[in-house]
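Next up: a single chain in structure tokens, the form predicted on its own.
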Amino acid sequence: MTIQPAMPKSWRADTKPHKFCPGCGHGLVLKALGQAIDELGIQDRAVFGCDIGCSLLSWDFFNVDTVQTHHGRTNPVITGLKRANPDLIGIAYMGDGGGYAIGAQHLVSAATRNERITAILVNNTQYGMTGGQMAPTTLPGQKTETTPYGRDIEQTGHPTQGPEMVAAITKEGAYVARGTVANLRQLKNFIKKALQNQIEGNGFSFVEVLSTCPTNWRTNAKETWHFVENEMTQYFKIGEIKAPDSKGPEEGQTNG
């Protein structure tokens, strides 16, 4: 007789497999989040907010209270819920377009006010759901639907380095890190720390995750993992950037 492992409490078994494209990294990020929620035992207190875009496909992923927000408005929605009921554990889940473009002002404001929420931003260097256009995180020279000859930083500027920005504008108590779907154990640890930081009431918690999008990158499996493990990490450094017991981005940063 084969004994099946118990399904984590926070996951909805009837929604598996997930609805993302083959090779998409969102499922891996959500797996790490679900494990962190279960290990911390916060399923009954958690509220999961998801943004429009590929992120919205996570609206029925968890057995936790969930709200789908307008594009770029996930941070203020979760902030409002948290302020109305401080006992909740507010999780704002979004893509790089929702967090760094249309929702950039909300991310900056939440970080400046040191809101006691946890924001998780998935960075796949382009707008995934709408066909692969250039996003704030598109790498220099990267080809997208709107940059067919590669991103020209003289015209469009450099890619947004969100965690570094958040770390620079937050004060004491904030937790900021960047993980990757190429290292799930480390990623779960970062997300768990971000949730624990909220549980302790320290301050704003932010985790960016380097993720994959072979559909819009037009890459095979080998090319996909090379891009996320090598090319993306040349510009977006992996590690903890700020923690409550550190004095700033420099002392709190660990790469690898």
Given for the second form:
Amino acid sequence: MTIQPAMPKSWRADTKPHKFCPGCGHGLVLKALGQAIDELGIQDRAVFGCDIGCSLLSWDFFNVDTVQTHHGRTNPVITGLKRANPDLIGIAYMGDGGGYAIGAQHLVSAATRNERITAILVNNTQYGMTGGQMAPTTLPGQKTETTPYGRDIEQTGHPTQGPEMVAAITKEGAYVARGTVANLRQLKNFIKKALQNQIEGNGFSFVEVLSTCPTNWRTNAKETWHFVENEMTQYFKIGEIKAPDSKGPEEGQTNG
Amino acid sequence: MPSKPIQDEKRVFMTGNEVVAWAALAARADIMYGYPITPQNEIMHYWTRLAPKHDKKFLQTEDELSAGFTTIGGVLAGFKAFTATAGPGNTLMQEPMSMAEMMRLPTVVVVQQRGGPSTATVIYSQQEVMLTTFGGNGEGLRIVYSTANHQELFDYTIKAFNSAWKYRFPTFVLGDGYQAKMREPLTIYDPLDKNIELVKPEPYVGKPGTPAIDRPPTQLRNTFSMEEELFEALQEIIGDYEKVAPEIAEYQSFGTEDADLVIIAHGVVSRAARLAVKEMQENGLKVGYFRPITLRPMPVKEIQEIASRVKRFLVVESAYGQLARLLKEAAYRSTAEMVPLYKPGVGVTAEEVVKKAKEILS
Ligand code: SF4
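Output block for the form predicted in complex with the partner chain, input the form predicted on its own:
Below is the entire complex, every chain and molecule, led by the chain shown above.
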């Protein structure tokens, strides 16, 4: 991917072009996040934590204080930071493996405790950095390196419904949404609301983002967009699932 | 300004876990993160009772991974943060502490050793020596104080915060179940009243100003794409560690000058060793005593010096040779014999030490 024409102010220009593969969705998610940080004017007090997996490639992405943690452990690091200094705006950035597999207990517990942090989880249906193994989010029948004949849901379960789970276990004040790199305007708004929710001290905020991994999907541009727009959305509904002013999941707006 | 944690120096009769909570308070620790595991639980119990009165914080986490990583978060934000654990919890704690090691984060962990391997006993052992000194996929770049009594638990917990923030290496206070649960008399005090300087913490992230405008952004990572890059980073960290190791290392010794046998032990076992040596000396035997207080870094110079003139050591520990391994490395090139008295997972009495020593000397 080449340099974005309109680079968010909070991006660190000298580390661009970034290190993600061409066509990777991470750059788009981080663009939406950068814009949200700019619009909220929180570059000075945001702390960005990135997980292991391709998300770690963002360790020098922003002109924002950043710490790269271990696989699945970004939620606790940012939780610890926020608990010690509630004036900071803690952002935990992770992949689906980090959030739903190895760090699932941390996501569940941060949500249950209504930690005043913002977690952004990139769902690209497999483990990118390690070379495309099955993730909790892999679609039924999807071929990965560890499901070479397609994911067998009898043996390996259904794709994790992360935001729905988080919405179910959080109390009032939480913000939960699922966005997509196919709709950046909406995604930026979700992320902005999630950060705003933290700024207001309402509760845990969580945004899952449907994203692309053409490298491991082995897809061309057209197939990549087809997969994220048409196939992933059959299992993962786009929209706000829980907002502090809504009563519950059923009232969340969906516009996938 | 939070109230003074300890008004006047006073004699108290407390369990070791209570002592640790008071010491953390005296050291001006800001926040504890913890997960229940015996025998350290009462550290949390006392801390949660003391904390609100002194404007301190506590978070009970979902496991020890989280306790360690939230402690890292607290440190990154610039606060004196600590946790406490034991046994299988210490195993999990090694993952966050390897991150602290690489990033030079001054985390403080109090370990109250229990029996192992696995869940074993909740009572006592000295089997977490290797884990605490060299655990994790790292190089053991940490500070480990092995305490022997309640006064030391108090003194060295305060010191642990100071050493951590001064040298910026993860720091451990290595106690055990006996120390945790026993009651003992000791003197507690406010270190400031004794002119003990308390090293001030400072934030790694969230410093004043906007990154790239007023100051460079803090960007901490522990992943490297090139072998050489990692090698270079490690050279620096290892170099720093080697440089400060001699000033961190602490030990106690007596009677080693003309000894036929030197008894070496650490932690609570050193109390039995000390008693045994005193008794044998009174009976005219040429027996010496040596106790490393820091197990990382080891007091290498002193061990080498003694090993160069003493023919035999008796190594006594409640583990199967974990201390002995550290000693053998420290005494490299010495031909001194190291006779074991290993009692993994159980306590050692002075009588047992005397008996073994007499066997060796006869
Ligand atoms: S492997 Fe996939 S997720 Fe990772 S950078 Fe490349 S495209 Fe992005």
